[in-house]
Each structure stands twice: as C-alpha cells, then as structure tokens.
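For reference, the chain that follows is the form predicted alone, supplied as structure tokens.
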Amino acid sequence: MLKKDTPSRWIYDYFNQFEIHKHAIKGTIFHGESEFQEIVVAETECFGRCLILDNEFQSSEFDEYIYHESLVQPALILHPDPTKVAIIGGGEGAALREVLRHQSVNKAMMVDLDEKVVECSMKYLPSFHKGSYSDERTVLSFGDGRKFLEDCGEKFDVIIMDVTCPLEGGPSYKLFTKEFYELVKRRLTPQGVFAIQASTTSPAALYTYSVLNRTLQEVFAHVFPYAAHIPFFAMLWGFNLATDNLDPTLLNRDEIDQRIAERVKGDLSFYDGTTHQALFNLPKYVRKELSRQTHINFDNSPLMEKYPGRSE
C-alpha cells in the first residue's frame, strides 16, 4: 500500500532485462507517434520535463546541460576557429543551443530525421532550445543524416552527432558504422573535429561504447573517449571525440578557460578547464575494455542493441 505522500504514477527507464530505474511523474505533457518512433514528453517530480523516444530516455530539464555541454563544448573549444558546424540529430535543440554560444560560428546546419520531435521540442521544451531554432545562423532541415552528408557539398569545422543509440529496429543504427564515419571524415575540414554520444560506460553494458571507439580508430588518426556522469541516466555516459590533427589532452586548464572566456557567450554550467581534465580521465575498467576491443562496426553487419523496455 502506498503512503499518502507517495506518487502513484511512475515511468520506467529499462537499463536491461534485470534493472529498472523508476521516475515519479506529475503527468504526461505529450504522447504520440511519428513516422519513425513513439514520442513522449513527461513532467517528472525530480528532473522536470523529459523527452522519451521509443521508451528510451533522452534528456531531462534538470540536468540536460551536463550531457549537451559534454557533447558539444570539448569539440568546439578544441578547434582553433570553428565557423561552420553540422549537427546530426539533436531534436531537443539543446546541442544547437550549445553550438550557437560560440561567437565564431556563423552557420549551424542541423538535420533531424523526425520533424515531429523538433515540433514537440519547440513547443514543450523551451528551456532546452532557448530560441536557438530562430537564430539567424541556424539552417534546419529534416531527413536522414547520412543522406544529408552524402548530398551536402559543404565541409564543416565540427560535426556533432546527437542521435539515439543504435537500437534494433530504431532509426539510428546506420550512423555508427565505419562507412558512415568515413563519410563524416570527408565532410570535415583539415582540422575538423567529430563528436558523438556513444552509449553508457556501465560495467554491465560496455560493449557498444568499446565497439564504437574501436570503429572510429579505423577512420581517424586520433580518437579520444571520454565520459560524464548524468544524474538523470543514473550512470556514467560515454562520448567520443575524433580528429586527425588535434589533441584535447594537450590543452591545460588555463588555456581552456581562456578560450571559453574569449569565445563563448554566457556562462557554462558544467564544462570548464577542470571539468575537461576529468572528462578525459576514464576509469581503469573502461580503459581496459577499450584497449582489448577488436570488433569493427560495418554496414553489412551493424551493431544493434536489443532494448528490453516496453511502454507502460
């Protein structure tokens, strides 16, 4: 029997078939289906509004800045002068928001597969995008991110990939293969930087992260895995930064803080020189798994995670 002050409505985040994280919710703000996926915007008791796609928790109002600053800021701070940036995915508009903080950026091209996700985010997640969709530097389009890069005649200083994990039957699994990474490399300028979210670094589910890191190493001269703890996810979340000519580990704290002060508009809430050093110093168990991974992800046998979640 529930206590009088105990929430009676819960939404479930399935980590695997044996582990569930429950969030108490105040209510569902939006629930619908697009051509590609189920979309939910819910108001949680602890983390505010959150976006859920195909029952996969994407980000929350309370701490999305940790995820999005981790994904975007190291890449743009590393580049000496980022002016043109592409974002693959990023429906909430928060990755776009972080890119547009940089005063050097004069063009931010964002392509998302699902127009309905962007429409929902525009309407229901204003604290995520903070008006970034209406910025004059934004060029927004809808369609497959891979086809966008295949057809695009432009090159970019930074490419950010903010898409869902490579789930079986999901819309994103073909954006994590060696062939796709080769396409990305062709669309980067000589000092270009590529940054991706790369799934969890949990000891119970480290395979995807290690395979994506190994696959990037087949394409780029320098690959730098890093991670940040995301409270909403209740785990350490993995990212990868790939480039041919730059090294984020050579930047000291003072240099990073100076670049932030000179380039970035407004105050960052998570990322600075001290945080940068922590991000790129991974736990020993992660480093060990990365060093022994040999599998490379190809188009003809793509990695696809089997997600155990189900709608409640």
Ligand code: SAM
Second form
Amino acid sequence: MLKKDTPSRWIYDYFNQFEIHKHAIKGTIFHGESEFQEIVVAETECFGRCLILDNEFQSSEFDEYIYHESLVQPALILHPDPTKVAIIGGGEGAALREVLRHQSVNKAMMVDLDEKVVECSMKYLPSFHKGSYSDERTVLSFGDGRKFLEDCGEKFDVIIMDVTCPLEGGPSYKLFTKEFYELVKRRLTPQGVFAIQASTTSPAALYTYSVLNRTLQEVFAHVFPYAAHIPFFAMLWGFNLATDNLDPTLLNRDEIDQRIAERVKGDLSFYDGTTHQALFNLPKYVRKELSRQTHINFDNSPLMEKYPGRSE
Ligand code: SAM
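We have the form predicted alone; now please give the form predicted together with this ligand.
Shown next: the complete complex, the earlier chain at its head.
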C-alpha cells in the first residue's frame, strides 16, 4: 500500500528492456520532440533537474559533476598543453564547461546533432553549462559528429565524445565503430587524447563497454578503461581514454594535483590525484571481461542496443 507521503509522479529510467530505475519528480519543466529525439527536462525530488532523451537519462543537476569531470578532466590533465579541443555531443554544455576551465584552451569546438537539446539546456539547465556557450573560446555548431570530423580540416589536442549510447535506430550508433575511431585519430595532434563515455560496467550488461574498449584498441596504441559511480544512474559508469603515446596511469597523485592547481580555473568537486587512482583501477570482473572480449565494432555491422523505453 502507498504511504500518504509517497510521491504520486514517477519517471522511469529504462536502462534496458529488463531493468528500470524510477525517480520521483516534482514536475516536468519541458517536454518536446525534435527532429531526432524526444526531449524531457524534469525536476526530480532527489537529484534536482535532469535531462532525458528518448527515455534515456542523460545527467542530473546534483551529480553531473561526477560524470562530466570524469569524462573531461583525465584527458585534459594528461595532455601536456591542450589548446584546441573538440566535443562531440554534450548538449547540456557541462562537458564544454569542464574543457573551458583549462586556461591553456583557446578554442573549444562543440558539435551536437540537436539544436533543440542545446536550446533547452541553455534555458532550463543553467547550472550545467554555467554560461559556457557564451565564452569567446566556444565555437558551437549543429550536425552529425561524424560528418563534422570528416569535413573539418582541423586537428585537436583532445577530442571528447559525449553522445548518447548506440541505440538501434538512434542518432549515435555510427560514432562507436572502428572506422569512426580511425577518423578521430586522423583529427588528433601527435600527442592527442581521445575520451569517450562508454556505457555501463554493470555485470549484467558489460558487452557494450568491452566491445568499445576492444574496438579502440584496434586503432590506438594505448587504451585505458576507467569508471566512476554515478548515483543518478545507480551504477558504475564506463569511460575510455585512448592515446598513441601518453599514459594516465603513470601520473602520480601529486603530479595530477599540481597540474590541476596550475591549469584549472575554479574548484573541481570530484577529480583530483586521489580520485584519478580510483578511476583507473577497475574491479576484477570488469578487467576480466575486457581481457576476454574479441569482438570489434565495424561500420558494416554496428553494435546497436535495443531502445530501452520501447515495448515490443
Ligand atoms: N551523459 C550522456 C549519456 O549518458 O549518454 C550523454 C549526454 S549528451 C546530452 C548526449 C548528446 O549527444 C545529445 O545532446 C545528442 O543530441 C547528442 N548526439 C547524439 N547523436 C549525435 C551525433 N551523431 N552527433 C552529434 N551529437 C549527437
């Protein structure tokens, strides 16, 4: 029986067709449809505002710093002097915010497929982007991230991939293949670093993470899987960092703290030298699965997860 104070409105995070997490909400702030996806901004009881695209929870106000610092900071701290950075996706503007904290960065090019998501974030998620869209170093464009890299004649010190998971029929599944990663590599400077969000490391659904890690290894000399617990997702979330000649595991606590002190504007809330050690030391079951994976993700048979919110 429901208690009297039990909230009457819930939203469902369809992690996959068999696992659903639910959050109580105070209300829906925005609900609309773009050419590419369904967009919802809701105010949750526990995590503040959140962005949901096609029933997939993207990030929440109260813990997005864990996700976005994890995605961006290890790559920028690893690079000796990042000046030019590209962000593929990242509609909330929080990955952009993290990039712009670096005083060495003089150009941050962000391309998101969906202008409506960015408009929505600008309006309803100010604590995520914190004005980053109007920073004079930001060059914002709209379109497919793969096409952007194909057409752009520039090279970047760091490329950050913050696109939605590779869902069947969704807009991003072509951005996780070997051929795409080869294109990324051509757009990196010799000491370039590539960082991606790479799905869950849940023991119940490790396939995507391990395949993406294996696929990156086909293209880059060094691939470093890492993970952070994201409370809003209620799971350990996977990332990968790929380079040809830098190694984040060789940086000790003090070196990282020193680089942060010298280069980063404002206080980080999650990432520092100690957190770095935790990020790059994965649990045994994850390491085991990564070492076992042999499948490589190619354009001609791309990995596509089932649409989580769609009932068959
Ligand atoms: N934190 C997220 C997660 O857990 O998946 C990713 C956040 S971010 C909001 C995802 C962004 O990727 C969206 O704004 C979406 O429009 C963008 N996106 C999806 N496919 C894309 C593509 N092919 N090229 C560029 N951006 C894309």
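Positions refer to the first chain, counted from 1. In this text, rigid core is short for the largest set of C-alphas that superpose within 1.5 Å between two forms. Treat the numbers as computed from the prediction; the structure is a model and nothing was measured.
Core-superposed C-alpha of Q17 shifting 2 Å or more between the two forms: Shift at Q17: 2 Å or more after core fit.
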